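Let's start with one chain on its own, the form predicted alone, as structure tokens.
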Amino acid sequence: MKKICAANWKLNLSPEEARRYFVEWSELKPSRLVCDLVFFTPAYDLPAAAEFAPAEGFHFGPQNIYFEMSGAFTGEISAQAVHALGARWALIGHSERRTLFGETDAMIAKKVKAAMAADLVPILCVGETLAERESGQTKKVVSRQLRAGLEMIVAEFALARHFAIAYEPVWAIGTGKVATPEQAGEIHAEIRVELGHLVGQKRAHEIPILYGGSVKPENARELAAQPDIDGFLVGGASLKPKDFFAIANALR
């Protein structure tokens, strides 16, 4: 499988700043790297994306989508709509939309199926706090949050589509703490082994899993090795060309 390294702007950069940020983006001579690239914008910024995307050969995608396709849901886009201006990847159910923004695992299973339904490949998020950890809720948590989020895809789309899971130990998002990659790898495996119990072995390794979590570029080559891991969530690090170009660069 090929690997992925995904950029989540979350609430940054404006469409000023989104065109010169590709810019730059784009003197880096990302041709030179082996994964497929992401970039999660804000829903301001899809425009630009679409506008660099065919060139430099990167897809992109919004940060969250709803599961209805239009109606009275102010503040909401749909995935037809984004799909329409080129968007062909969406980031669903990451850890600030349940924690900030009350999504439970019921809604992220909808938000899922309209992805797929639109024909959006769909990155699911899963992931537990610190004191689920502490607790040794690791598995458990992360075991009820992908169940829950794929369930309703499983006979209608699971084996046929594209689609990824991102692990984001939620202890480990922008508090410059990292998942040792031991840790992160066995989190991993066992993201596997859950897979497999919904959609078959087989199919369980062609769904790329990865890895967000205040990855950077001093970090990104270890956690690249480890054999479950396929690539990468980026959050801060991701919006500064060059250390984001280096993370995915230790994807090989």
Ligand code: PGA
Second form
Amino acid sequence: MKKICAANWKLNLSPEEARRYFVEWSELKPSRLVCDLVFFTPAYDLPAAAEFAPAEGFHFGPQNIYFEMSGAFTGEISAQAVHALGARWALIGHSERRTLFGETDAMIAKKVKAAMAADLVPILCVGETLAERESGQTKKVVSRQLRAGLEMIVAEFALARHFAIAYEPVWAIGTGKVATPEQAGEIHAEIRVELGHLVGQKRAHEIPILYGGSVKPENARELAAQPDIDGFLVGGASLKPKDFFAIANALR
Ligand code: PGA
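Beyond the form predicted alone, can we have the form predicted in complex with this ligand?
Full complex below, order starting with the chain above.
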């Protein structure tokens, strides 16, 4: 399976800064990288990504979509419209969406389905909070988020369409506290087993499972060596082209 390195810029970089970023990115000669690259930018930076993507061989997409394609939904983002801009991926159910914007498992399931219906590859994010980890609930929480998030697509799309999972322990996001390769590896293996129950063993091995949470050039190689880690979702360190390049370069 081809590994994936995804950047989550969050609410950072204006369109002008995004263009400067991609110029700097191109200068690093990203064609040397062997993984797939996806940039999740703020919605207003998608046109900048679209200008550079064909030449540089990367994909891009929004950090969130709505589950309706159009209508009276002030402030929301249409999966169909971003697809028309050239986006091919969508980040769904990031923990910041869940905790800061009240996204529920049920909404996230509809968004996964909407992404697929619009021909976007969804990356479904799952992960436990510190309190959940400390009370021994990690596997239970991750399994619930996975089952709920994929519920609406298992019958219809899951066998035929591409999608990915990102495991991001909430306590490791933006905190500098990275999960140890063993901690991450254990949950990734568990996610693979769960996926096997949902879509069958063979298909489960074709679904990339990304790790996210304080991934940096210094820890990327060790994490990448875990057998069930198929790529990264990178927040803070993706804002510097050189750091993001170094992380992507660890995925071989
Ligand atoms: P971080 O964020 O790399 O800054 O920890 C990861 C994410 O939220 O996707």
